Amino acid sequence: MPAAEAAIGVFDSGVGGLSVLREVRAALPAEHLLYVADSGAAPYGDRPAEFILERAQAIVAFFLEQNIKAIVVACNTATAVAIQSLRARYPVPLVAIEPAVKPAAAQSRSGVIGILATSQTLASENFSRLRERYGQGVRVLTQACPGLVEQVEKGELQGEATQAMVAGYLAPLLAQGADTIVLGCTHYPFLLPIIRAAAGQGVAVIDPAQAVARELRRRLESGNLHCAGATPGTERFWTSGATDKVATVMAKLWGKEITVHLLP
């Protein structure tokens, strides 16, 4: 196993996966950190199944030529369909983010919850026992939101073009009374004060973030790779799309000018 200063990876599909990397950086200060957005490829929501699986093992495989010593899958669309077949062949701690059915089920006091996703993560066989397993007893409203992902892809957080996908994409969950939303794609809490608007006041909104850093937290703990120095860790980024263009949306979601290197 790798030693305890080693880095931990973490990708997406493209720059979503920021929201992720940020709950693990409040979590883990003294952890160094690797990003691999996936932009060439982005979105995965409606590619094929075998070519998700392709592109998760190649950046995978990347991480481990970097000496990694955990990897988080980033993507709902990647944990969907590829997670179980990275577990199988990779030996190295894997955790990975997916919808938060289960606690938008206890909380939900309408009984009617909404999950927001990609297509792909809404078809898989994933989700599927997600929503037998944890959904019971509660009425589990899907709704697939193509485009949402490219706009925050292009920084488009707040236009009107953007606003009008959510309201149309929540409508229909909120007519049917739906009291919890989950975001099941890591792009969509960049858009979470337009979605709250959208909303209303009395809907609880849920991203799973923070729960996959707490869980990759214990996962390090468990397996003595945690590192707790006091000198705070770093973040090394890569991208398999335009580094100009990707560098300029990803500095504006992290909050500050970073460095973004072409995937190999």
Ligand code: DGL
Second form
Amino acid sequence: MPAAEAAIGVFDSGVGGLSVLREVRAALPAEHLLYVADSGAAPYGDRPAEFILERAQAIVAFFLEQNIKAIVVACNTATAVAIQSLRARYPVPLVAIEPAVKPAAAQSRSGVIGILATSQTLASENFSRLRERYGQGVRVLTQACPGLVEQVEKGELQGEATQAMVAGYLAPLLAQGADTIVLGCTHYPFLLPIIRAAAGQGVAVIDPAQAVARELRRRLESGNLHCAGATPGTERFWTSGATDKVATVMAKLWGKEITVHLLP
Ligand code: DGL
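Show the other one: the form predicted in complex with D-glutamic acid (DGL), since we just had the form predicted on its own.
Below, the chain from earlier opens the complete complex, with every other chain and molecule after it.
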């Protein structure tokens, strides 16, 4: 049984999960955090489900070798495809992000919500169940966004190509009256300024990362695993991609220089 001082593992197909890691850091300042960006295998969004499951299992196995006390799946696509098998296979607290259909449906005034996510997330049974359960009484529009993950992986957060993609993906949702947009992929919060600009005023944009961090905190507290000391926690980073390139993009997104190790 790991001690409260043990670290928390957080992973994504790439750098996008840093949008979750920053909320985890804010909610849990004393925790030690390990982050894996599976950039060598990104994007997951158009890959077969078996491939994503294998990658998720390999990363969880790596975290367990590091004696972590909890894991955050900071990738909607990995949650959509793999969360049940991960939970069945590994007896460790697992907190997983998924598209925020419920809060979006609750707060929409037009009764039309738009979900931006990867093709695999939208095609998954988990997403169908989420939509069935929480999307009653509103129109749920979905939009797969191929190419957007790649733009964030390259650190291209503002350029014309990224702006054009974002505008193109939002247009059909806005034309059909969506007043609430869900960021159903953890890479997309890094595009928030251009998403907001393209969506315009009066359209709410929802990122569930804070809710994931709160849920993690609850799980740690209820399991007496919460590290609450006054000493700030540390972060360590790994990637399956080219370490130098990934480190440059991650430093940009994380807001300070970091060392990124090659995932064994
Ligand atoms: N950040 C991942 C997600 O939340 C992106 C998946 C991908 O690599 O396509 O879905």
